[in-house]
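As a starting point, one isolated chain is supplied in structure tokens, in the form predicted on its own.
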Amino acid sequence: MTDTLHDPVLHAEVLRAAVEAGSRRAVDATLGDGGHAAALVGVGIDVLGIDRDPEAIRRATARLGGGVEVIHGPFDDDQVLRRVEAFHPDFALFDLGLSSRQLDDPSLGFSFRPGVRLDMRMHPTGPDAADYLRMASVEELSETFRSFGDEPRAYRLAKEIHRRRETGSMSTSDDLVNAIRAVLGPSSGPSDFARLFQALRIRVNDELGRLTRALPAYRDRLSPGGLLAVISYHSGEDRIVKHAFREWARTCVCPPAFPMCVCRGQALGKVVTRKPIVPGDRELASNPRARSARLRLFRIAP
């Protein structure tokens, strides 16, 4: 959901991939404000849009009008997947992460700006970030900041959060920023806060788990010869996509010790992007938040 109203990330590359693939029916699984979907509709492609953010649904619907079917829900939800299957898509797009609107709206609780309540839910149900910080064990917190934030002092940070929540609040951006500063030192700054807040957001929304489940589900619902496109912003996301695409492109996935092939015996398709497509200088100049974006493409076997 990282597109903004004016400049969705890697917009031209996504549109070019869809057109060159001859796409006619596309699923935008992370609709956001509808930037990618509007461009796809503009070149004559039918679009099914999906998002679990109700405000994104409202804004995209207003932008796209009645010509696009829009579904409110997580992209890995069973009912959503049934509708995707009935749509018979030949192109599917995941633009992962957050929109600029979500980051800039303090009521959504994603920002480390002062005084923001820690929410971070992409869908307004279930425990929020403050609930997680209050209830998670030291081990769980440590794993979150180590795995999703690449933080070598994750255990110390987890212990500090646990200590602070025992005697006070751990519900606002200030609370978490102060805990980070206590462990990383006074020289820690916005890049550290962004990295560790992102780790917490990924955990609260089970983003990597949902992506892992969704990729094969959408692969299997694309028409033969269809194209799967994923824009990722986090190394964990990109790793999942890269490894999935690589495995699908193998003709055999049996363990090396097996004397003969007992698996599918054929590749499920072809990796189109040997290396990920990244934003160019012009896009980075107009949209600095695109700096970590990586686009990978996989074509389903005909």
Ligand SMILES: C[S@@+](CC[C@H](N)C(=O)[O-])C[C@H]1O[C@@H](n2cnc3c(N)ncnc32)[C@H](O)[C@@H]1O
The other form holds:
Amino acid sequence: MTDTLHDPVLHAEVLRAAVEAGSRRAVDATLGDGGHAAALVGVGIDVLGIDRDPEAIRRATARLGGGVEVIHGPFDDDQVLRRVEAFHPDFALFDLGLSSRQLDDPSLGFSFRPGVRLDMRMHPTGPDAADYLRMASVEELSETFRSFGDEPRAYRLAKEIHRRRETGSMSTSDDLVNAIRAVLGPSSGPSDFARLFQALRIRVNDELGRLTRALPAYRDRLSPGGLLAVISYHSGEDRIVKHAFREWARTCVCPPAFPMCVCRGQALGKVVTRKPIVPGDRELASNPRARSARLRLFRIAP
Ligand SMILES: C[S@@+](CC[C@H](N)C(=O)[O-])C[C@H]1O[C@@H](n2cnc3c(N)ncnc32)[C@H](O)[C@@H]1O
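Alongside the form predicted on its own that was just displayed, please also present the structure of the form predicted together with the named molecule.
Next comes the full complex, and the chain you just saw is listed first.
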């Protein structure tokens, strides 16, 4: 397991956005190793950090010292949201997905490297990925690999997993890689494994459901003029963010069939990034993890 501290993804862009917005109180909803939080603290912004992974909380606390308030839990948890509300933030950051440390730690079971038990839980309670592969129906498995992994042969892969779990084991990275190879053929490789392992991880942690619930909850807890920043790494995540921001920026929310506006609606704010901000060549050269990152910003109405 590597213990290197990489620069956080789109670090300069996030920091610039917070500073230009005049932020004084930021929530980092995905604290991770505390890289973004450290940068925000470094420019004098008070930070409340949240992570559902207890090890991330431990490491970020060690890195940031007592200067940052931290909460362990999922960012959409009711109790967490109450603490966020009481903090009165004017900036909120989501840097979704996994940290490099989580991806590299074999005990967490995210990796498709050989001999890893399929755990994949960001928080060590509830059913893990191996339980899911053992218990889900063919239809559920197929939906997971199609919706979150864009896999055209999702149904065949689901049937293959089902067949293999009846006759043998389906609990390690090797078991899943072998099932993928059997369906996608011998030319399948790391990019397929990464995509399909990611699909399983998204399902096990209900990542898109939690993001969908969290976005309006944080929007409503930001002060007027505040800024919501989301870095996503998966097309499904980015779609949710893009559509939510676009919807909130509409001035009229009457059903399309209405001949005239009766809602006299006010936009909840403004989309700052018509197109997502993506990492530049320099960042990509030094941090391959940034490859699929997309940053979107929404400013709450003043
Ligand atoms: C990409 S890392 C964040 C890295 C961080 N920005 C940094 O600078 O080190 C994502 C973090 O979000 C956490 N996370 C993902 N989904 C979460 C959720 N629903 N609630 C709380 N934390 C979550 C993960 O445990 C992980 O530590």
